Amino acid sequence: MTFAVDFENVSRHFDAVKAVDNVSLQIEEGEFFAMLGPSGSGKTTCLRLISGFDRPTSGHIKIFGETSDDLPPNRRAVNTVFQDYALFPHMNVRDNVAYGLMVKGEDKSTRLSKADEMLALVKLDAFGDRKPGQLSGGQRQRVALARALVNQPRVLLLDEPLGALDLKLREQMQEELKSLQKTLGITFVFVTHDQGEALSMADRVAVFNEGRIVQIGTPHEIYEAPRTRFVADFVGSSNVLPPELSARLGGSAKWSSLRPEAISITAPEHAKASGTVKSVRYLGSVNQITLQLDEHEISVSSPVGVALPVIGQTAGLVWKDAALHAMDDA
């Protein structure tokens, strides 16, 4: 099977720093694939390796079956949308979008016509004569998308393109990006440190830490069945329980994950465990309750409207058996 992107034991070292350390992964054609991890985890370096702006120290990268180690960026079937958008401030929006076609030597009428098609696709067809400085952050992001897409890449690389937007606009753009990817049917590779973005948009997610991939799976698999303590703690909120506590609560004698929203407060006599309520915090859609179980703290997310326990009182905890998920010890 030919993959859109295929990493074969790829490493990228900067002197003693292993930015990418023996990474292997396959991204399928037409897939929305997210690389998720904290700063310095290697995800952006992987994106640069795909684009050709950097080269691997060892290993190989194939793009649609073609080994691309020595291919310059302009000969790869990929385009990149950068975090800062990198628009030319002195050009209007239409000319910004058409710039790549101009570099390729397409005639003016053809490239401007294609630019207008892309602007219509990203719902900016009425903004072609404006300068980037006259646009909002979300509009500039769409211009950057149109500029990348007008070159008809087979893989679109997105380097944290929503990071500069406010929360409401970021959520709106998440929906629009996913819809656009489905419409175009091309491969999107999306780099982010925001687990909400990755879970809401991606078909599959690769979680990075210290230059390595620690888990690849669907958003549901990553969230509901984390393999390691790092994944459980980084992707969403989780009660990461040591082996002895997990066994005491009816699980395996392994490090285990118990999501706060999977736990309900109940009377101690009906509970799987009970503890002393330390704090109750209102977070809008939920109340965050912290309880002390011996030397361990347990966090519970309780829907607003459910009766709350009193700080200092003993409260019971109950959850479905499957919610207590055993992990690797790594």
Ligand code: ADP
The other form holds:
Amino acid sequence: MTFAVDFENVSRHFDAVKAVDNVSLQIEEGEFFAMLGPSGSGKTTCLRLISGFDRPTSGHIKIFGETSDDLPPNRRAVNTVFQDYALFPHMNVRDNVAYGLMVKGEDKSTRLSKADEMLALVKLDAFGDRKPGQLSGGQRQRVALARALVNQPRVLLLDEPLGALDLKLREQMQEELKSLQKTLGITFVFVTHDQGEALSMADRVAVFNEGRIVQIGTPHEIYEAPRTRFVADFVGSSNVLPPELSARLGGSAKWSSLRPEAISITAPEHAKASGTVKSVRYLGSVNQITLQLDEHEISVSSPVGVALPVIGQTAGLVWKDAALHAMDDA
Ligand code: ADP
Ligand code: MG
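I have the form predicted alone already, so could you send the form predicted together with ligand ADP?
Then the entire complex follows, led off by the chain already shown.
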């Protein structure tokens, strides 16, 4: 099978910094693929290696089966939407979008009509004559998208494209990007540090930590069956239980994950465990309750409306056996 993007043992080291450390990864054609990880985990470097703006220290990247080692960026079927949009401030929106076609030597009328087509696609038909400075953040984001798509890439790389937008607009753009990707049928490689964004948008997610992929799978697999403590904690802030506590609570003697929303508060006599209530935080949609079990803190997400335990008193905890998930690897 030919993959859209195929990393074979790829590393990119900057002196002692292993920005990307022996990554192997296959992205399928037409996939919405998310790279998720904290700041500094190597996500942007991976995109730069795919686009050809940077080269691996070792290993190879194939793009649609072709070894890309010697291909300059403009010979790759790939375009990038940059984190800061990188629009030209002195050019109007239409010329910004048409820029890549000018570089390719397309004639002016073709350029402008294709630019207008892309502006319509991102719902900015009426804004072609404006300068980027006369647009809102969300509109600038769409221009950046149109400017990348006008080149008809087979793979679109998006580097934290929604990071600068407020929550409401971000959620709206998440849906629009997802439906745009379906309409176009091209491969999206979407970089984010926001786990909710990755889980809600992607077909598959690669979780990065310190230049390595620690887990790769569907959003369900990543959330329900985290492989390591890092994944359990980074994706959804799970309770990470050391082996002895897991065993004591009826699980196996391995590092285990127990999601806060999988736990309910009950009377101590009906409980699998009990602890002292330390704090209750109201978060709008849920209450977050923290309990002390010996030397361990356990976090519980309790739906609003469910009776709250009293701080300082003992409360019981219950969960379904399957919710206590043992991980392969510490
Ligand atoms: P992310 O996008 O996940 O935040 P990056 O890929 O930008 O992470 O960076 C990964 C690591 O590589 C960081 O420690 C960063 O400081 C380092 N790095 C990235 N680019 C360079 C560079 N050009 N020179 C030196 N170090 C770099
Ligand atoms: Mg980055």
